[in-house]
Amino acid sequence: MQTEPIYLKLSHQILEQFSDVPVNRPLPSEHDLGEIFGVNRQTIRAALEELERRWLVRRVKGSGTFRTQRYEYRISRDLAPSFTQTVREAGADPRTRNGKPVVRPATEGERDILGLELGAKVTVLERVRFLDELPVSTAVSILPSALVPRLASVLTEDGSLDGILRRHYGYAPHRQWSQSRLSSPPSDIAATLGLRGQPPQILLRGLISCTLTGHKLEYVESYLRPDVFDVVTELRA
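With the form predicted together with the DNA in mind, please provide coordinates for the chain only.
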């Protein structure tokens, strides 16, 4: 058994020594920590990188290194994941920013998933969700345009798509199928989430249909930051 490297020992020491720092409050700066522990700044950085990998701190350029905590986000058959509700209960301030809905012909894959015919159009909606100004998830929804005519004129920049589907169009949307995995996001999504590089994120796919009409209403692909969300998926036989 080899001896533990300095930076890992430091990561434990930092964790202990600053365990009383409240969530969202900064640790001492890297320069200061280097002085405190008598090591080079790069060694401190390696220790903080370990803590960041474990999602115990978040480092913000120009600002500092902050203690964090994840929000538990349960997904099960009975429980459709509701971003806003889950997070508000935990005491955070969630906001959604909707993009402009775009209408275009459906691709072959989209026609398969949504059960559409050749030549059918889809409305594409991109959304970004924020927690206290921090972008934490992206979502791209594909809806059959025939089922949501003039969506662009009814959906405001911060409105709820689910609410519009229910109240404006009169559907009863429910999550018929969903899937979760870890995946490296495309670079544009990584940029939207404010990530450096393309570290893997939690990819949620879902198919939402209407309990009344049986129509497939929406296919959604969503990336969630694993440092923010402790996504728990649960299966029962």
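Write the structure block of the form predicted on its own for the protein whose form predicted together with the DNA appears above.
Chain alone follows, minus partners and molecules.
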């Protein structure tokens, strides 16, 4: 029978022994872990890399290694297409930083998705989402400018786009379709999320429509950190 590699056995031991360490407090250093378990730093490093591959720890350069806390991110046609509301219902307290909305001509692909005519303009909104000051998600939303006039004047830096669409414009947003997969993010998004390199993240793509008018309101692409979120898709008859 093939024996389990030392670093795999050690990864289980580290996880078990330090399971009660708060997520915001680092585990002992590689040097200290080596002394605790009586192995060299190379073996400790391999064990921590294994835990990181399984999204059970997060290694932050200059700060240490931390246990992760993952939250369910539920996607369903019955649930509001709001990142903030979804994450709060999962037990976390997110914060959003909105960029300044930019108006430009729609591309051919955007016109196809949003059902726009040639020459139509779209409003582009980029956002970064945080949990405990850790960047955990980015999003780029493309909205028909004619449906959200003067969006830049009504959306605050930390305001909810879903809330603005409902309260200010009177829409009733819902998911028309959604798609998720693992994808390596562009280098700028990887840097925004504080990643080492460009490891695959959860890429969510979706189309938001209004149940009242039938208008296609928003095409959105979001990257979510898989060490923070566990995406759960619900299909109901």
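Take the two forms, find the largest set of C-alpha atoms that superpose within 1.5 Å, and that set is the rigid core. Numbering follows the first chain given and starts at 1. Computed from a predicted structure; not experimentally measured.
Trainee: Quick one: core overlaid, is V228 moving 2 Å or more at the Cα between the two forms?
Mentor: Where the cores coincide, V228 shows only a C-alpha shift between the two forms that is less than 2 Å.
Trainee: Is Y219 among the residues whose Cα moves by 2 Å or more between the two forms after superposition of the rigid core?
Mentor: No, shifts by less than 2 Å.
Trainee: After a rigid core superposition, would you say the CA of V39 moves by 2 angstroms or more between the two forms, or not?
Mentor: V39: C-alpha displaced by 2 Å or more between the two forms.
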